[in-house]
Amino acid sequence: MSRLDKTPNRTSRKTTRRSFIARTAASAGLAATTLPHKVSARVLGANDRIGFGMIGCGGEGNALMGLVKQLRDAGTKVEIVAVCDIYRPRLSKAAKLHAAKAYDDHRELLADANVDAVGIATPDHIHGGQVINAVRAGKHVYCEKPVTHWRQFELTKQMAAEVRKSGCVFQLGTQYMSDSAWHQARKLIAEGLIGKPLHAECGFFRIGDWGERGMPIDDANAQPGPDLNWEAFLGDAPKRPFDVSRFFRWRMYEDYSGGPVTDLYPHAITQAIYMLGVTFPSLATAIGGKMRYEEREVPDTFHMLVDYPEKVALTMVGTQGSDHACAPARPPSRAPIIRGWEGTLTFEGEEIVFTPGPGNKTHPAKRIRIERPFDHVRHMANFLECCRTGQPPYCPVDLAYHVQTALQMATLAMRAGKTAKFDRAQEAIVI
């Protein structure tokens, strides 16, 4: 067993060189290595406690555990029972803080019968394999965005199929989907308020690279060994010598991240894709690059154009070099604009604003009050409730799959200097 200890508060153990080499070999390539056996999810009643396991105990993982703890303290029947990280100092701290069992291999956490649902907050390129392993183990999944890395379309497709087949609940951590504005607007569009949908315009603007270069380096002298599993971190990414910056500030590097297009834009285009009700694009193209911040490999500015076979287009523009949005703000950045043949929807303050097109005498201009704003805690609460009811959460796996496909197509198009196309018959991206 590589579980660190049977007692929840003590995470020290003796690791021999032989056991470490065996553990490293077993966990190398975890992004692509999946568990072969499928276990059904435990049926959860209204009064059953949900055992929550956290995979990845860095900044995002700790934030998710904070949400779970907040819900538990408010009366939700949930408990953090297990934590996992490949970097022992983080693991030990999280295990002690939450009185949870500690694991350094996510597959062993998934074998824990006390775990009903997991949060996944590892680097982008590790998500897909861990989601597959989790649902095969019968665990419900809350996964941080993006759902996979920009180069992992085939894994994204496999992951979506595995989640569907499993019957487990999957929620992507695009917490802005808890904002009722998008659900209300989707209904208005489906009812024909704007006529035939034509175009969605989205944006994400901010100043700062704190999410990349600003990621904390816990220990500048850290080295691979029993306390840091470098091979597990690399997963299916290119094999490189250990680099402390790559390990702690992985969002700076294209092997593990895509920059704003995958790390930030899911927060902006998910709503538009959901409101329009579209799925796979027909084609995508993009431009971008490092316009302000040089100490990174990933772009800080990225603009993409996406066409859908329903004759709907989506424009997504943004930069980390300027925070001027030129449109009403609604978290996380600029509110989307949805245009149709007969009118336009915008989002201003606490209202959805309908502006009729020229000659539209059927639907006059109106404002619809937004029922509730986004809430991080509600997004997690929605996930836990769906674990009990089996109902679709705010951001289910198919929506995550369709969003990620558009982002992957745009990224691949920019890198190749071409237009990416989608082959629906083969369910494949073609460059």
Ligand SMILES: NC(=O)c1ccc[n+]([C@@H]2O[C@H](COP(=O)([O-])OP(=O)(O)OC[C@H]3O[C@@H](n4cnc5c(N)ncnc54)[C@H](O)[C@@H]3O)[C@@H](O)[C@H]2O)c1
Second form
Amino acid sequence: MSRLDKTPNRTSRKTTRRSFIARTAASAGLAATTLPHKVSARVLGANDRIGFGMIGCGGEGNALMGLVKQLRDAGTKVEIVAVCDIYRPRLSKAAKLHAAKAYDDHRELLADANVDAVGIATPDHIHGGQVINAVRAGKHVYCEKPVTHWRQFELTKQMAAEVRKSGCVFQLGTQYMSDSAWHQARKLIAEGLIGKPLHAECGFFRIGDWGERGMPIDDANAQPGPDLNWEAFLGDAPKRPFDVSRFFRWRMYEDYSGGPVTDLYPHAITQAIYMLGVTFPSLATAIGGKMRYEEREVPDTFHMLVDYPEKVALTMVGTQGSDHACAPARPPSRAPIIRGWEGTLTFEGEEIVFTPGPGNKTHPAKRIRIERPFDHVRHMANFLECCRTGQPPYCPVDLAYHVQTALQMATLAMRAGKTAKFDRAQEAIVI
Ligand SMILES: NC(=O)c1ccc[n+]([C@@H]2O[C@H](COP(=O)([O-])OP(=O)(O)OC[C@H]3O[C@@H](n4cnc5c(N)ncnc54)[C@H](O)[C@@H]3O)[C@@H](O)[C@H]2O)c1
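Switch from the form predicted on its own, shown above, to the form predicted together with this ligand and output its structure.
Time for the whole complex; same chain goes first.
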């Protein structure tokens, strides 16, 4: 049996403005573990081999290494040269599988001159500090979603600034952004097909995933020590004694995860925010809770409303308690519906469908063929290509930052039972 902590009442962990500022200050104080030096990214020519380092060798880290290997086998000049994990059994397995150098501290991997680009697939609350360290060391970054944890707004802001300043390539691991539907639709919207955009309706529904009840525990007797660095796992999260369930099943705990809002919704609202071309919200509010999986801390159901200053709203509803998507699906769940003054865009099968509004005499109804569906391998290939060309990848850092701001505002609003506002002048969340 796993040792799950007693689930705290949601309101008992209410985030007040004071506690939020205190916590974000603590997260900004990652300085103790960040690298001070700045190194420029190595300029990669078309024929240079990209040395890839993987930080975090759990489920997704192994999946990303599989993509890199697939590309390498198909002729891309890339090699997995180094791997890092703070849990020795996973580290040793990955190092052996890829004949790569093993590091138990990501800062040592970043100091390896053979590493040009890194993948980051550690738990959510660890990403931000590792991204900062990576770009300071001159490494290009493919970072898993969510880009940071829900309580780390200041860190997210700092990370975006550091990536911009570094000139390194940054791709967020929202692989559904490799679907050309969103890129084609963004262009159609910018050209005025739907008139002034008004509303994006998004949804994410699924059930039965292992993350909902708990991820597998590799070793029920695991203990901190030379083979498991509990301090490094905790990062800036509250200091707690070692708990085997927290370590292996971190997704169930609010110190390290946020539930569907941060775990799954980056896969659904990134497309909408990108198509609309909006950045920081003006307001966000949300409701949610545990409607099916009582054994965890984080909600399984979360519904959010976001307003943008461009007079466009985004609604995102979803649950991990049912997988009925109730609108045309497009991986990973329900495709967004984009409404404008002059018409609506939906995504059906291989087509973008334009339905004109009743008074629209300019643009008749039409269906536009989607050039390419989503492809996880292409998302990684796009990252590697951008490391050579310097072009912006499918999901660059500012898009990741803007998406995460909306998700963080909604999470804080839900926890406080309030509406979160965004202060543009201060670039700060106010709740
Ligand atoms: N894009 C996708 O579809 C997708 C799918 C699954 C997971 N993810 C994301 O990938 C990330 C990892 O998820 P997962 O399911 O692989 O989790 P996991 O627990 O299987 O793997 C995380 C690994 O990170 C290691 N780790 C923890 N702290 C570390 C540190 N400070 N330095 C180095 N290693 C550390 C752990 O030991 C573990 O092996 C999460 O952010 C998750 O949201 C994305």
